[in-house]
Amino acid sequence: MLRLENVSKNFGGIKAIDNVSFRVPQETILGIIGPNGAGKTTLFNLISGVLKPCKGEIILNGHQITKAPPYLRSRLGLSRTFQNISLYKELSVLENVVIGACTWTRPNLKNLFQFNNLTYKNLLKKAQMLLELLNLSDKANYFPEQLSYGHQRTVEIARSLMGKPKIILLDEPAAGLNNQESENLAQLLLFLKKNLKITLVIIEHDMDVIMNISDQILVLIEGQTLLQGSPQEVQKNPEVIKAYLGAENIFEDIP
């Protein structure tokens, strides 16, 4: 679904991403971990088209997208969420989800929120179905500030799904969530993979989440790949532990 070949990105004399390569098969979850400043978000910016690499290639579902603009990548099935919640506070939950359809529908701004518009009515039905699928149908008419942080995250994911993605990039989706919300999020992401056949790439600091849902994990250190392997291989690797917190085992509490 996604392939990076020898991708690098420099900011002046600083190598933010240095010769990174990896592949993400369809219907799998790739977790990306690394200390702060490792280049994780820069990597997402390169994949989504916010930044252009200095060298290397990015292939999305067989399409060469290295120089493609973000909107084209979106039309090819790439979606992204961000670390900070970015819902429209003045719109209802249902309306926030409908906005995600802009990837594949082109109503003009004048008609987008006219409730007698047939296109918009059809979009509302699809958004309502997604909210029901994600157990948020009872929150459809709420506004984002009325929701828990965990539910706001789920609304963002619903909005991404409205864009008919094949692959979703999630930047620290568990940030700010309590233990129960993190567990609910993990189950939701597994549901997306197994039932909706969506490929996921996830940056995450919550090791419980990332270790329990990832098929493969990519460890970035100072813009370079330290290791790519199974969760078990990553947890046992002394170089990963050392790179994070010296000799302390950050995985010791993970079942």
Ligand SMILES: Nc1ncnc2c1ncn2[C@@H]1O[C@H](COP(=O)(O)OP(=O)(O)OP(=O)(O)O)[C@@H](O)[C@H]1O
Second form
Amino acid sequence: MLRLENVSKNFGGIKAIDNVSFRVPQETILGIIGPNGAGKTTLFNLISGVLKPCKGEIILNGHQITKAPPYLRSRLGLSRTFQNISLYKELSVLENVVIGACTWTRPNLKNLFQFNNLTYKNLLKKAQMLLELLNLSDKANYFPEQLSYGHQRTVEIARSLMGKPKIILLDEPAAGLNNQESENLAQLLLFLKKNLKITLVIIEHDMDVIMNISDQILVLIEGQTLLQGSPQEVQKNPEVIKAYLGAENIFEDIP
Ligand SMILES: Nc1ncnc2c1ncn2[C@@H]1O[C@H](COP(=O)(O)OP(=O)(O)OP(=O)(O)O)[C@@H](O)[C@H]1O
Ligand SMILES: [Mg+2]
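Can you switch from the form predicted on its own and show the form predicted together with the ligand instead?
Up next: the whole complex, starting with the chain shown before.
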């Protein structure tokens, strides 16, 4: 579904991403971990087209997208959520979800509310169905700020699903969530993979979430891949334990 070949990105003298390659097969979850400043968000900006790589290739579902603009990538089925919640405060939860349809209906936000009645009604119906699927239908008419942090994160995922994605990039979706909310999120992400056949790439500092749902994990340190392997392989790797958080074993509590 997604392939990166020797991708690099420099900011002046900083090698934010340094010769990174990986593959994400369809209907799998790739977890990305690494210390602050390791280059994780930069990697997502390169995949989504916000930034262009200095070197290397990005292939999405067989399409060469290294230089493609973001809107083309989203039309090819790529969607993302952001490290900071990015919902529209002035719009209801339902309207926020409807906006996700922009990727396959009209090319820009300006036209969103110029849909004819029938189209808009159909979009509302689809957005309502998605909220129902994610157990949020009772919040449809709330504004984002009236929702818990966990629910706001779920609305972002609903908005992303409205764009009919084949692959979703999630940047720290569990940040700020309590244990129960993180557990619900993990279940939701597994549901998206199994039932909606969506491929997921997830940056996360929450080790419980990442270890429990990832098929493969990529460890990024100072822009370079330290290791890619199964959650078991990553947890056992002494280099990862040492490089990621010094001597402390961050995986100790994980069942
Ligand atoms: N637009 C930019 N211009 C200049 N430097 C940047 C830019 N974006 C990121 N960087 C630098 O690139 C490096 C990687 O940053 P990035 O945000 O990708 O890290 P991260 O792994 O997502 O960190 P965190 O866990 O804190 O979110 C950092 O040194 C950062 O300061
Ligand atoms: Mg980041």
